[in-house]
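Just one chain is shown here, as structure tokens, and it is the form predicted on its own.
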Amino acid sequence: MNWDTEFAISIIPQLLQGLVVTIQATVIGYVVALILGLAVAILRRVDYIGPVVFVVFEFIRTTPVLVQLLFVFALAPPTVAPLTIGISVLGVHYAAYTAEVYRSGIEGVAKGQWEACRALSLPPLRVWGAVVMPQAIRKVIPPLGNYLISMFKDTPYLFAITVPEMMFMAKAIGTEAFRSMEAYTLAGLFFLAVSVPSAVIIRRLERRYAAV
């Protein structure tokens, strides 16, 4: 099939309407993961809940997120948007995964400082929005970058639960005109324009962060 430069000018708009959705799912979703995430590390410690909870988000995170998807699709009242269910699913799934990086992040607060706490006799909510927190989100901000552009590939997954994201919009593009390769090639170029900065930024982060 020869590239036909016309007609990949013309499927920009449609594939930029994908890429807000795209967008959009992977920016709610994460900041679902990200809030999510920190109230399970919490109540992983938590007597008699963690272990619960660890159970629960173990499962979570060791089941395919596209499986988790369709499932969560069929179960789904109809009134429920495909798009919903979708930013949902992705929070929850990568939740489980920000959950181990803010318990290594508190682990690895040093031990003196909880005791120091209990010394002062520190309320808990004094204890970690004053001194565990601020110390143990910096030494977990680039894992964390990381799971964002992680969670920006997963987002063609929503294909499969008929949200119109830019790969949804790139088959359907291809199926209508019966020409593939340059809806395909955009999206990709598009993802690749995305990501690249993304990754670019995190690593800064992560050198900037290295030795803290």
Contents of the next structure:
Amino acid sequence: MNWDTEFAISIIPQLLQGLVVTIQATVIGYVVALILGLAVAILRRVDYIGPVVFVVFEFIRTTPVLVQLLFVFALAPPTVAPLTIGISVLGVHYAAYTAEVYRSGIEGVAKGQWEACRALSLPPLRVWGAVVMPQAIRKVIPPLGNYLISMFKDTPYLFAITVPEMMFMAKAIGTEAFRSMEAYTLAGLFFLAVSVPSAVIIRRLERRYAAV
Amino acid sequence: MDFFLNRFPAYLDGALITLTVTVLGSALAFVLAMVVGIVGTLRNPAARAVATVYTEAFRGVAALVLLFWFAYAVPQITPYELSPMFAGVLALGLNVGAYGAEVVRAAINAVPRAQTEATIALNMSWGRRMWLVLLPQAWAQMLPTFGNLIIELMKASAIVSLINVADLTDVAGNMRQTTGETVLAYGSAMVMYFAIAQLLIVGMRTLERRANRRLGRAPARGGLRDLLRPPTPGTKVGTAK
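Coords for the form predicted together with the partner chain, given the form predicted on its own:
Once more the chain from above appears, this time first in line as the rest of the complex follows.
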């Protein structure tokens, strides 16, 4: 079977529709991961709760996100939209990664900074809000950015729980028209079209923040 | 517990398939990473361009998209039909190999410049310089990231269940359908994935320790307790992609 350009052009709108869902899931899921990851990183330093949080997120981090998606999808009541499940699971899974990044950032803050806070007897909220976090976050912006791209590339998994993202569209087109080549190839190209430019931007950020 | 014990053989079969895909995929990824990574350090701009195109292309596309492309699109344009397992190994190997190539390239370039200059002063050939001086030093630096990549590959291998390979995820799905016990069916699979990951982490740490020892960077003895701590400060297996 040969490449059919006319057919390929005719399916672009459908695939782009899927791409919009893909990007939507990535952006919302990433916000969840950023906020939850920070909470996890801080909770891990608390007595008693810390080790429990650590074990739970270690488990989440070392098991496949696809299995987690299928698991939650099978358990959730049918009234919950698959996209909501997908975004939540991706967000929690990536929170396990971002928590590690935040942790390394927090550990990178010089010991003298903590000692100074104690000497000034700053309340905990100001220690974290005004001293530790501003220094920690600056250093972790590039690695956090990398996870945005990773997450974007993990959104095709949502197709397994019937979210109409790009892979879902590509497969639907393939079954309907009995030709899958164009759809899958275009899906791959669309992925490149988003992830290569974003990788370039992240590398720029990396250089900028590394210089400081 | 009874649920898991009764169905343990089925899960074990699935785990074996997952391990097979992981090992074969990692082997392919390793070879690609080494070759493309070394090509990326060459002075020849054409060779470097080839390496860059490979890494950008296969890093930029999701493994699942590659898998479906190999499994469904390739049979339509070529006379070859890839077996699902082979398509899985190919997709995972090519994808993770691209990440690995970047790691290899960066690690070789991070070896202090004076080492290269010394080999030139000693009139070493390019091959001897790579094999005897640059790679052993770069190797110790690559290993922690390789450990992360292997875990990522193992986790990503779950996608082969979507093209009907009977891996751990596929077994769990079947168990859920036949028994209706969602929590137990998927829970058992996740525990096994977790166990495989811990096994891989310990294995990679042993390799790291050996590499560091060969460079005279670590204490001669390790012991079991040391395996629980990451050998290089600030690195942790299973953290980054």
